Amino acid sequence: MNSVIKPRFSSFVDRFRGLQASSPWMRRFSMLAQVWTLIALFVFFSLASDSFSRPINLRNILTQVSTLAIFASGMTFVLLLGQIDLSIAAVAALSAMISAHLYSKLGYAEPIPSLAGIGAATFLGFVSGVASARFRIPTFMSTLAMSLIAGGLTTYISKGRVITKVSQLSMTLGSKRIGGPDGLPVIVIVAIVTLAVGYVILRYTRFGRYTYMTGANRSAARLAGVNTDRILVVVMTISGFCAGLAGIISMGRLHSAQPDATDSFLIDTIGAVVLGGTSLMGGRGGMPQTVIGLLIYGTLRNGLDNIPSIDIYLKEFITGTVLLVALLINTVFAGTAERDRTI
């Protein structure tokens, strides 16, 4: 049955990328399959749920999605060298719970306690990025060890508590409303302004070209006189950098810093970047493709909130559902890999 079932795949496969590469219209479908994706979400939920529609719920879906959002930003750089960041959520939770402490509990004012969280999990980013490149871990193993290392940091300075007293600075970025209680919040400000600076970064500047290039072939951009190692370095760093932040911001939200607080940002951050079409195989995608895959994401959580006839223990098993769907257009249909033939 396998040896019938795997050839017949691998013909469709074929015929599916040599009429993408032959009709321009079938080129712009695959291009846009991500919108259209998130189009038909969109009229799915408005028609299936009377309060999703609602000015005040998709600003509640835009609130919902800036932490990931930040997250992302960093995450989409890493994807884009075919690499993973699996420290990112400890690395959030360290840097809260660095703040929290430093205010809270040894009394100093801020810039200090949030400067030195972001600070701190710029640094484990960096170690990250130096372990990678330089004595050739995989950033699968580099960031898992740090994950740990994070982690652990973070259970010491807590000792398991919550910590509940938190800066001004932490709570007007996480949960301040700019034009009073109905107005825009803070939090999608900054998540605007962190995508913006990546678009920016990888559109325009050198560096940006070099990590496509990074991601889309190493040894040929290394050979074009590319530092591919220091490209990794800074992109880790930059993934470092995001997750502190997103860990300030948080907790600011929560009005708290909670040692778990962060735990489920990991798996939500590589789903929201990948459902938007940046290749797990590095090279391509971009903070354009990102942001559609956090409306995507966004969309798709708050659309099963608001039909309380799905069952509430069904919606992670959706969710995942969703994100293997993507995952096989992504890596098959997309063409971004050489399939081996032997199998």
Contents of the next structure:
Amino acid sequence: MNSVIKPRFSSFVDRFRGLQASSPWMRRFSMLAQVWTLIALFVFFSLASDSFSRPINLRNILTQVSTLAIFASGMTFVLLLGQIDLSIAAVAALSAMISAHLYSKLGYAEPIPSLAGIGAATFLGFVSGVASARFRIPTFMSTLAMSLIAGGLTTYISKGRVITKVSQLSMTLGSKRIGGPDGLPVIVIVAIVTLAVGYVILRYTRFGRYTYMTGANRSAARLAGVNTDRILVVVMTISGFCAGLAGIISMGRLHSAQPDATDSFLIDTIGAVVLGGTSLMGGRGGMPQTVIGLLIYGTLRNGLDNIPSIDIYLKEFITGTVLLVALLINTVFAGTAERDRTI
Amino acid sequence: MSTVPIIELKDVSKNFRSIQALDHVDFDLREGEVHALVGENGAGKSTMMRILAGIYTDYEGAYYLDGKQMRFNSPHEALAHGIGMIHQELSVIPELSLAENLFLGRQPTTRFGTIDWRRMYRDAEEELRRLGFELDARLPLEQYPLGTQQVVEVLRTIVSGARVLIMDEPTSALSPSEVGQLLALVDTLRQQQRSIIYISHFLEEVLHVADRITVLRNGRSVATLTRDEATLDRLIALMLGREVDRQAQPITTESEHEETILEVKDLTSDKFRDINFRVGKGEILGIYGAIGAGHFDVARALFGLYKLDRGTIILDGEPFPSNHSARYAIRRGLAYAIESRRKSLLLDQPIYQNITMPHLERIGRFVPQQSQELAAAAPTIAQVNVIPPDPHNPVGKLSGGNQQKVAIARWLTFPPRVFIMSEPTRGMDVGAKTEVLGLLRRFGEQGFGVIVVSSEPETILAVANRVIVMARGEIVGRMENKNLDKDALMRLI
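Structure of the form predicted together with the partner chain (previous: the form predicted on its own):
Everything in the complex follows now, all chains and molecules, and the chain you saw is the first one.
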């Protein structure tokens, strides 16, 4: 009865995992799956396109992912907690619109408009957090509702029109370069600072540790005396703040406040953070992973633009396909699909 | 009652690796009879019941149904032959209506193949009425009390065609009035000539409801008594395997510990009522109860993780605010290790992080550094003797006993005033058990108050100075643990 059970068939994935379990070198290699994906994409586009690896294009990649990076900083907190924030795009648009409206229509001087925009976004994040923590509404629903609320307010304030007069402050943040026309864009610095602050909070503060703990095992966190409700509220507030800041920056970059300018950022943000290796289930991942995810995303988007032979109508399709493959590679390498089938 | 056996087990044995769960047991069930099975935890009740219900298919011996030898391959097959089991954990679907629950999987249909709702409701209410219940079958089951849900579960098994019902601890989670309701139902079913195997911890209940009682001990059937032969003392004696002193411990003896650390007055919630006790300096208080007695919830409430309706908790002479948080409890010096380690530990994280979890605010102020955490964790890891002691090891890699030691160690960095432990030795081997119990005794000697909450009498008797027994949310006995015996505890629940 107790004969050794031998599988008749072992898949490539199983064999790979066996290898992984046996060799520490293999384990180290696979922990960096995301980095390998990034390198592979980078090498591929460098070979496939002459313009891709030029310094000016690399700077472009950074600029292109900067707004996304600010959104992603907030989203990393949210996903680490095992929650989701579907309102970031709409909240960012509202932040931009409030600020532009105050500046151009009501004549307030900076920094009041920008602070008001970011303040409103932060407040909406706080409200979603309270709704979910206090009344146990899943964040999926509370932020979905918040997305409609913010979108509705944006429409109401803008009456559907684009505001093209925006403040100098936001333009400095969004499109100025330090050190002449070929210098470092301010937007990149803002993005790096946001990511760095997020990293320090998550890695070095008690609050950061509580976020990981709560995301990994809520009941364990509660038993250790963590006020998990408060953690949720703070995390959603942080996400709101990041969305607000991203809205202002994006407005400065486009030199206008447009009701629909940030629409595509929701999916891109979640995509980039998860691609980096932060788990949707909470408790695993962090800012370094998010940085890798952002770079993969940026490389892919920009790289496809730099291969002239690709049909531009196919770009979206190719991006999606490569993303799916990258995610598959991540899960196989990281071994996240476990043996226990009840999970 | 007829004397023809419907079910007969002859010379049935069952092994789990080295453990002989059932040892040449004979058993029979007659038509229209309520036959109770009693015994301590681990006596073989569950094993026998699972063999009867077709859950265990691999056993030695013979199983006769209506005089024919059978061997069921699945619970489904057993049910097809009229043997249905009602588990301790209800398997009803609370969101569905009462009628849907009753006819789950065999709803009456119209000729178009859609569900015939009207007929379903009518049939359901008729079935209920036949058993003496007037209920609206359209309401979702969750709107009915637990006792009614239990009734529906029983009825569903009957509707599925069961002549023989196996009921496993059917009353453990019910309130006293609901127990009465269920026992009445059992009586009705007996009058309808159904046969019932009734398993319960509550001996009074068994004596009330059973026609015959079989006592199991260490996998052997030690006696089968008729209702007239059985008394409480006789059953307990048979279960424990020795004559017991009729004069049990004097009930309601409060300890004379000179210094009270923790005092609890009138704690009341939905799961328990009017709980009063005190814990002295260096005293180990045991709270014993069967599963569902509410003792685990009392522990949770003390730590601020279960909502109280009223009551006062006084620690070191200073009362807690009402519905305090767990953080407050920790700051005041309560420590709590719950019965489930999976719920209390971060299994993927290293040992040291699991230990510093509740104390981050006291370690390194704003920014907890790994070196500070390791320094805080290392002494306690050594103190409880975690093996292997490497603080970087993930907790999930440790054995159950060592995981429990980590769950204990985390409260020793800043020694608590009162240490509350639920099921400190659940699922551990003998060696680990001894070690953990030794730790608890040492805490007593060091002058903490310790509260051990358990459904295993052995654990309580091994460490407690004083024992409180709970049943159905109330304290039913208090005694000193001097020459205390299991029977004294079991007599009370």
